[in-house]
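Next comes just one chain, in structure tokens: the form predicted alone.
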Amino acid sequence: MPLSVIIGAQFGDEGKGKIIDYLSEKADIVVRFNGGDNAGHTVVVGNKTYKLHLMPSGAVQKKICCLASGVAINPKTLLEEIELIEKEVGKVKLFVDPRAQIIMPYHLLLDGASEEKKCKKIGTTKKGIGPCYADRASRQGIRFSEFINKNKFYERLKEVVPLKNLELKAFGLKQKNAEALFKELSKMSYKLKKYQMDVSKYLHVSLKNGKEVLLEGAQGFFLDNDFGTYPYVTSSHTGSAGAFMSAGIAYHECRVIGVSKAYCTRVGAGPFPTEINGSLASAIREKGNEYGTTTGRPRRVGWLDLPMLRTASRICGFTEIALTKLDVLSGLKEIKVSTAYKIGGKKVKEVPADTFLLEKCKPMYVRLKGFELSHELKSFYDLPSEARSYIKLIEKNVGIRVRMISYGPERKQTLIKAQE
């Protein structure tokens, strides 16, 4: 199919980075559609690791590259990886919608001050995203199309910085002058003016001509603004459908890939029914190397959650798995796998709408004995008969094939699973 959506089906971090790359050998164009540097996509390629904030991970591949509508940017965060990917791999070939928002410094320090004073931590990067979309939605956000052109920044900056300042003086925070700001960020604004493109009208073209497009999302299903544990969430649509919305583009029939790790990670506050602690989380936390790509934070670590797959299968029409980190498993005596919750001693299936529902349900878990990994896997029936069963479960209890299986960082440590 010429259109491939890759959706990270658990709370983000899924490895969805080396899914893309591996998938963009046969792709002529890799969009980023949604969030901002909060993002980190992380891409090894023999002992080189690139690690991505904003760059789509096609780069890597030297795809052309695509920032949608719906990415907001920080474009010191997007030069800096511009450089790093002209000096690692080549001439960087990348579009940018110009309905795409832009982070503003007022952003970071609003997003850092409104963390501190809320009775519950969300656990923000405080990258400054939340208070970027929060502008787009009241119609104070700058544009790229507004930020490359030096009179109409100018005009924008004057009429929205003293709304700002308003909310900084509210924080007991520095107050910013709009002429400081001009002079700040026209350097970069000028630099980044000839990546301007239409990419919604781009991408209806090349479709229509037979180009391979990936659609990449940052975050996981379960960050999304509606759908995700509210409010423990990201500001924007991390769903299939949203990646429609933000690239511009009409519904296609298309893969739909939910990237899930063999195993579950949450960083940040919010509910996690099958997070574990202790001595196997930690073992877990240094294996999988889980600390995040943005942050460094370590990642809270969790068993594999059924009815987190089967409700972002079922909103964001899964049509096959790519089933990532299996090597993390590798050694344990005992896996278990949460295939449903109980709530008020009833059995649910799927996630609740209502998360402080969710936060009192209790997993029931399948308990799966474990298996040792070898590194020289060249099929699914390379797989130890354990590691074959575990993933055939998943298949079973989400009604979705796994085709995908990353058992290392590597690209070659990718199999493909095919269809019985």
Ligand code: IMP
Given for the second form:
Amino acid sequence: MPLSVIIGAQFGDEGKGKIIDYLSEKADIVVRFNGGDNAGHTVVVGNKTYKLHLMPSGAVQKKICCLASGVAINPKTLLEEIELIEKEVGKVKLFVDPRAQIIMPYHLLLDGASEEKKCKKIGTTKKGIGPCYADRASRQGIRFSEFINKNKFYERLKEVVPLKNLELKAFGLKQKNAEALFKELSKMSYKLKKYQMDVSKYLHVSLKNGKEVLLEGAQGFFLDNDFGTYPYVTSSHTGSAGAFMSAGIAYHECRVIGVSKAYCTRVGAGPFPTEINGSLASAIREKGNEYGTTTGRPRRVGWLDLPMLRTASRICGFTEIALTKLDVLSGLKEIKVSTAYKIGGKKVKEVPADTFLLEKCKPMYVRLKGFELSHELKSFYDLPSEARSYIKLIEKNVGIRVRMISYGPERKQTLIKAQE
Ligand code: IMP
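Now show me the form predicted in complex with the ligand; what you just gave was the form predicted alone.
Shown next: the complete complex, the earlier chain at its head.
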């Protein structure tokens, strides 16, 4: 299938970077369609680890990379990552859509300040994501095409900076000056100019010509601005429908790969029904290196939540699941999986639309015998029977095939399970 969409099926950090890197080998073009440098995609190749926040993970495979219209771009991060890739991998082949939004220095300030003042904190990455997307919605954003055009950029700053200063003042922050901002950023805008390309049109033509395209999602479905655990969400659309809109392509028949860890993690605040605490959580956190790639924060840890996976699969139309970090569960005596929730005495099989109901739900667990994994496996059938039962339980409950199984950070630690 020429088009594949990769979606995080939980709260982000599912290991999408590795899955995208694995799939990139056969792809021609890898497109990041949402979010900004709040994301952190880790790709391990041999003894090298790449931590990318904005550049699509396909950059490590020297693929054509695109930042689509739905992306929020911090120009400083983008230039740093271009430099890193050019130093470590080779010349980047990058196209940036003119409609993508620019994260401005005042967005970072406002993100931090509004988080401080909130009584219920979201725990944002403080990368300016929310304020940048809010500006897009309120028509105060600066698009990539404006940013790289000297006259337009200056004109736009003159229009929006006075409005932003009202907000900065209200938060007791130092106000910005349009001329100073123009001076500060115009060197970067000049360097990025050559990457502009109408990504929407480019993808349309590429798909028509039979090119293999991967649409790479950032964050996870339950951080979606509409369907996530609102207000504890990010500000973009993280699901598969968002992928088409944000990349600017019409709906195509495609593989939709829902990436899920064999357990679950969350960074930041918000409901997490299967969360566990204490020594077991610490052991999983250490073994899985569950610390934010972007902020270094320790991730909250919990059991796999099938109502979440079922809900994400229904709304995103997953055609398959990629199960990651199975090795982290290796050595546990017992593994628990939530197959449903109890809400007010009722059994519920999906995530409720109301976040306050999700906060009250009690997960219903199935207990499974643990397993020990070895470091090198050749096929699905090399997995211990208990691990295979675990995977089959997921498939039975979600109604979707688990096609890829990742049991370590390296490319070769990936199994493809045949259709049964
Ligand atoms: P923001 O995207 O920085 O506005 O943060 C909103 C929420 O999304 C916070 O709970 C963050 O911790 C979470 N978040 C944002 N990006 C990621 C990610 O890439 N992985 C996991 N959580 C994320």
